[in-house]
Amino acid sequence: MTQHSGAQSDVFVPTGKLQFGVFFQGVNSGTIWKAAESGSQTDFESFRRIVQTAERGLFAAFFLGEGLRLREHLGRPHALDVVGRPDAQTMLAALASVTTNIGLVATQNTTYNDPADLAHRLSSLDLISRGRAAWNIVTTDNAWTGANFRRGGYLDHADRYRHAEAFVETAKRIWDSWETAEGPAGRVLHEGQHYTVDVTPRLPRSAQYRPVLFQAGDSPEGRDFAARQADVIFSAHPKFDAAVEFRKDLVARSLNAGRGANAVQIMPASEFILAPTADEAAAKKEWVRSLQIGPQQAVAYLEQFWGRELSAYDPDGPLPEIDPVVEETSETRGSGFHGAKARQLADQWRAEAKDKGLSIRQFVTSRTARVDATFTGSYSAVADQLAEYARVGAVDGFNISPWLIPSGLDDIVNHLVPELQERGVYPTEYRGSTLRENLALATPVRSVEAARAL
């Protein structure tokens, strides 16, 4: 395991500070793509505008998601999805030329990449950006996604983190094996269950030594993986009490992995709907939700579970009385729909909707809204909420998914950030020029000899 410079304490100490990141997802039900104000999901201008707004707001990082296959709906590409996401590393390299300080995070899959090739491409982005690159580590194991690749379907679900660990360790060894910018690079050998590597690094280290590592798994295996390998975890626990419990759990896992209590930072996914007053924010939230789930989206959501056409049903009427034609939903519908017991869910949902008096559209909105991840209120009230997170160290920051592209960060940067700065919990300038510096992460240190010997 890589050791980190600086003393590592077994006692967690809150920093009292927060950072923001922005997650440009592309495919999801939370971003409004069909409003007059919506930008394009492929036009460079959308990416440029939002990343520069984030940098103006001193955001630590800009994340891009990854899509390896188009989500399907009733056996065809989902017509209501936004499709055609550009390659993350290509887009981030372009954005490096129009930004100065913000980190650039590429979501990249360990299952369908090669460690030597990916390590080289991430090193390239790190050098091009002068030390601002990061890797959001994800895994995939299903054969449906794998059909797009030569190695389709080869990875068992139980092996996904075992494979990912070997992959990440190999990439780290490649980065660690470059002795100096002028000195010789070391040869890295790895022979494992899924691939064999014999490579000599082709690029020197960047200003931040190597890319920062993010990870988003929330299963026990995913949390242990993050505790061993990640610098930052992209968590699913933004609510205060859940965030505090997640911090305790991650600290325990980090200590068990031989790292310090503060070794892994936490940035939960979140959504912000803000306005000058609480009443205005509530009205804005209602408007946002009405655009996120329209009539077509509501019916299509149920079709993903029913496995059949439901277009004859009124989205403002009750849930369908007919049963699904599938027992369990497949991965072709997307990760949010995979593995559901369709008929059991249909019975539960019909009963719940009837009990609450909800139409199809109202019910789907209640199911898909980022209830646990949304901060709604006035700028000052939400700033007070976030200051409490900083005080107890529940999180190190928030990874924000804007509900509108490219203007979805404007309220946050123009109004919330100054409120947080007044409370002393948000940066007033960037700490340095690299992502590692701006996240206050220690520089990894491992001797070339140790890296080659692993």
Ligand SMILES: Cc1cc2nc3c(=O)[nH]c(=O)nc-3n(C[C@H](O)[C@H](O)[C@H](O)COP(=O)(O)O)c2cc1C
Given for the second form:
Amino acid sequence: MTQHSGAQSDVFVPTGKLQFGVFFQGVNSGTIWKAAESGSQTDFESFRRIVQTAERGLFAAFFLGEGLRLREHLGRPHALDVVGRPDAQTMLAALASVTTNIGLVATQNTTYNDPADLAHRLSSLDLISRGRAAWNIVTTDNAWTGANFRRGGYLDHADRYRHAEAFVETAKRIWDSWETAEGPAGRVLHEGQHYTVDVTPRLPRSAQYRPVLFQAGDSPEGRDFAARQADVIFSAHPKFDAAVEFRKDLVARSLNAGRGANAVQIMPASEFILAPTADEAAAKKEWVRSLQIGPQQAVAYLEQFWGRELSAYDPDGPLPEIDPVVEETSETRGSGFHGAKARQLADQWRAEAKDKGLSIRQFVTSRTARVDATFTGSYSAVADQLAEYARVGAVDGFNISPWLIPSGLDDIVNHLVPELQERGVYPTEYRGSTLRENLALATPVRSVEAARAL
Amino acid sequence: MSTTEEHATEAGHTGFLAIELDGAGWDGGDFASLAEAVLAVESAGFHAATFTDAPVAGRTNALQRAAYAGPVTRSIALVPEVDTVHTEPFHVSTQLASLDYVSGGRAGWIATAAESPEAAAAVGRSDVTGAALAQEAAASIEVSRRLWDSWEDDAVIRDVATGRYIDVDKLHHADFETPADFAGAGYSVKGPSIIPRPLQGQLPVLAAASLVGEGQVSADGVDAVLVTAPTPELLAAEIRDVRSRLGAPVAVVAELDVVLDSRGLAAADRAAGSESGRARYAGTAAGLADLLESLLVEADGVRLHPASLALELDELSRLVLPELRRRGALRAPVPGGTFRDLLGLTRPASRYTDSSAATAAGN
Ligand SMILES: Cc1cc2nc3c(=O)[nH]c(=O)nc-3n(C[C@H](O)[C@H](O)[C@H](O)COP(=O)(O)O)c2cc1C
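May I ask for the structure of the form predicted in complex with the ligand now, the form predicted alone having been displayed?
Below, the chain from earlier opens the complete complex, with every other chain and molecule after it.
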């Protein structure tokens, strides 16, 4: 099997290539639902169209996210954004039957799953898809999500990566134990702080040995965890300088973990707004943003930080003069906005908006996270930009979130991919039929515990 | 959950046929692939395919096999077994709702609750036995049903004027809690679901008849039961017993092992082997057609467990199903139909629909 030349080396070697994944978010404010072209977010046909377009564009992987409780806004389900999506592995198993090469990546949480059950379902997906499954490991752990599960909110935030590590190690041992020194299907035992697992694995290896491991999480603990366990990081740093910085950081962590400098690949989340010319792309971007951040979305964004209703405020007027409600972090409000900081933040934002003469809507548009993750321009200019990422090895590829379902990849596949191929930085065919082959990942070494007779 | 309407069998004695796709696992069994197997079963004229979830080496997750079959088939109902005891009810509910989406409304659920020390050890729980099994099943089914209803049908409104994608008044907390006398570790599930209401509103839920009744899973919790008897002769009587015990709204599906004379091999020679506890028919295709015709007078459907999917399917599709169709014993397929349509069930409104206006201010 092919392997990066630097995988075992302690010097990072750029591959000079990029790969694409598509992140069908399902739940978010980035996906436009107001446009006439916008289709269903849950119909199977939307998923089929996106995944088949991606496969036509030789994408390495199709990603599905996961959220195990509906997001809320001021104590009620979030009404403004796309919300509600199918279970990742069920959808990917269905998509396996209408695709042949593309990898199928399920985001699955380590806190609200059981390792034996999740390992079995992931290797089922891997066998059903003939070696195309991957697990995007996430560690969401709040008690609010836990209210949907038998274990509840049992895990301290500080423990979640320790827990995740034991979880992933157990899953790897389950996958590795089909064939042991003593023959097939050795028993896997794990006695941990949170649970005990005693299982005899039931499934053989897939065509790619075992599911590929992705990780999404950005804290130092998260990065170290990825450096030890993952094949690919789904990162949040697509801007060039930040990407180069992240690569350096990750190479250091991989070496620290005793793995080669190229052992872990990086695919940041990104958004592309493309057109034949720069002007057209800029106009398109304005249209996209106006539909992503309408008047209500702009006010709702501030409400999350203010912790109170602001519907009386004019989205085209200045930021509210009233102060945020200061309270303890409320998990239900999203990503944890700390009350104490809210007043400072409000002051800072009011000053900034006033300085730049921005309305609520303009200010929110300038702030939303996606601004940092967006490539806007003509096909050829963006292709040049991406070729530079490939040349220095800033990233191994991009995980693209389409802002339109189901046609959001069409221009990328029809126009950007050929430009990248011309520049020699994008594949012209699938290397193989498994995800591991297509990502040029080495076959994993069997975990030590599994080889030990139990 | 069943509606009170009568099942079609009472009128015209037409029923449906399901087939257990056991053996068409990760390696496709006798077929080149699972897709090929399920397509063969669909074109043979079966109304439903079921997928076992027993812990057998080499067998992939049943629900995922059913999901894989979704996009490659058009009319056949896809019904996996999913355990209720050692699984997370919230996950099970979401997975089944998703199966309904990927199959265009053709999903069902055989809710199982088998005693399994292995399954318990795998998730670090103590073994569940006796009456506690039915309690676990009842709780898991109730969780799923509440979560499926937790989005009213018209919750996604995509209202450009107000910027609202959903109407939050049409989303509801499932607020499930295990009953006070629950034998296992009690739990609660909050909701709402993370996926909109399944296409069928509620997926048909099937369970072994032995799991359903007074003090077990209530008859209201299931739409159909699987009825087992030791011999074909006893099967019809058992069906009548179950029907009178559970009442008309629950559809009855008879379980039958099938070994046929095939490719020059006598069924009697092939029939030797493991005992399943189910009634077994071994013999000619013509004899099977007679037996099925008589069973379909009593039952709403029969599920066949072929000894070899490839061998029996040959005979079934060439001889048995055409004969049953000729005799008018099989229900006509409903073009674009759902599994509920097949069972003669209407699409229920969400349990929260009526209350939504009243509780819009509070809930
Ligand atoms: C690009 C990216 C995508 C993510 N997608 C998901 C997701 O789909 N579901 C989820 O529960 N968490 C997701 N996360 C959250 C992470 O799993 C993690 O909980 C979060 O980043 C906090 O971990 P950290 O403190 O290590 O960053 C994502 C994170 C990143 C960076």
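Computed from a prediction, not measured in an experiment: that's the story for all the values here. Residue numbers count along the first chain shown, from 1. Take the two forms, find the largest set of C-alpha atoms that superpose within 1.5 Å, and that set is the rigid core.
Once both forms are fitted on their core, a CA shift of 2 Å or more is seen for residue 305 between these two forms.
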